[in-house]
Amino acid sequence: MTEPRHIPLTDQRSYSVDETVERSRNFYQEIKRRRTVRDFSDQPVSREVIENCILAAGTAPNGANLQPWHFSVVENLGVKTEIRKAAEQEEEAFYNGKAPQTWLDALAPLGTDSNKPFLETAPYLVVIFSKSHEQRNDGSTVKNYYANESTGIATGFLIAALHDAGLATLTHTPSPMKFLNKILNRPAHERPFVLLVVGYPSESAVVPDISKKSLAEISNFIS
């Protein structure tokens, strides 16, 4: 067995107690401005921004450093139209019989329905795939560990990076999403994890009047 190779940790930054508190407070104030947007502008976005944000997502912690994700970035209008048609077909089934009433009731305050024009309007769709294993050139496979958990963390990094760059996002998860493998020519062992809509909000964009749970509702501290 090969001995693991380690290198010194040189990039970690330390701050004073006051600065640490201030940085944490500032990050919270910034990230809480992030809202899921459904009204997108067709204003172009530099591809370099998307590339940098995906590179940031690729730094996420993951099982055994196997990095079990793939990001398919769609700019082509024809492909976006194809994705919209397939997604709306699944959403029609969801809203008209497939979803239990309790789920529809939970969605009601958000005002969502099966119509998804943002899939064509936004300049980018980023489809994130979770890979159960890697396929080697010789036909053998290597199992990926904690693939879904790792991909979820990377997706969070990506959303935060895009927000930090001044872009809006929407996480879209029509079910099932296997049509994305076919449209984007991705292998069967890659599972569509989320379809991320990326761009600038339209000038007339509105968002639901909702709030987030308090610290006491989402955490507890054991001293």
Contents of the next structure:
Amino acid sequence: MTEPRHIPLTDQRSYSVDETVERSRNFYQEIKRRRTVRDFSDQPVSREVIENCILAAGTAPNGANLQPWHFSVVENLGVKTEIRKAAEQEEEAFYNGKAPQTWLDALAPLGTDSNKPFLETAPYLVVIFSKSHEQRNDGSTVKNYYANESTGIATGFLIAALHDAGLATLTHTPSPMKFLNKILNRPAHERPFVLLVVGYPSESAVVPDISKKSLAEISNFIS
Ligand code: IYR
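Show the form predicted in complex with 3-iodo-tyrosine, please, because up to now only the form predicted alone has appeared in this conversation.
Shown next: the complete complex, the earlier chain at its head.
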């Protein structure tokens, strides 16, 4: 068993009471401008932006620091086309029979359908995989803990980092997503978690007129 090794916490920043309130308010104002976009332009994005945002995602808290995620970044149009074809096939089945009417009713305000042109238009598709375990070269496996929770938190960091850089995202989840392992050549124990579409919105992009729940609806304080 490895002995714990600790170093002083030097990077944490604290602020005055007023500044703390102001920073929290500012962050909320910034992050609430984030909108899920379904209409992307083909305007290029520098690869370094994607790399930095993935590095930010990789700092997320996670089970036993085992970092149970993998990010596959697709820039290649041929691969995007393959993904679009496979995703649209799943989505056609979803919208034309597989999805219960209650689910379709819940989606109605978003106006989604099985047509997914953004999978080819957007400059990047970032496919996030969650790894239930690590596979060593000698064939042995090491279990990861809280893989899905950890990958969910990292995905949140990634979306926030991309938003902060001025980019738009779409968390796309064609179901099932196993076709992504095949197209992207990822091992079977990696579970496709989210297909994140990344780029700039098209000039004519619109978003659904929907609102977020109030603080009282999403929280309670016990004092
Ligand atoms: N995967 C489908 C359906 C869909 C499901 C949910 I839950 C959404 O929030 C949005 C869409 C699609 O992408 O169209």
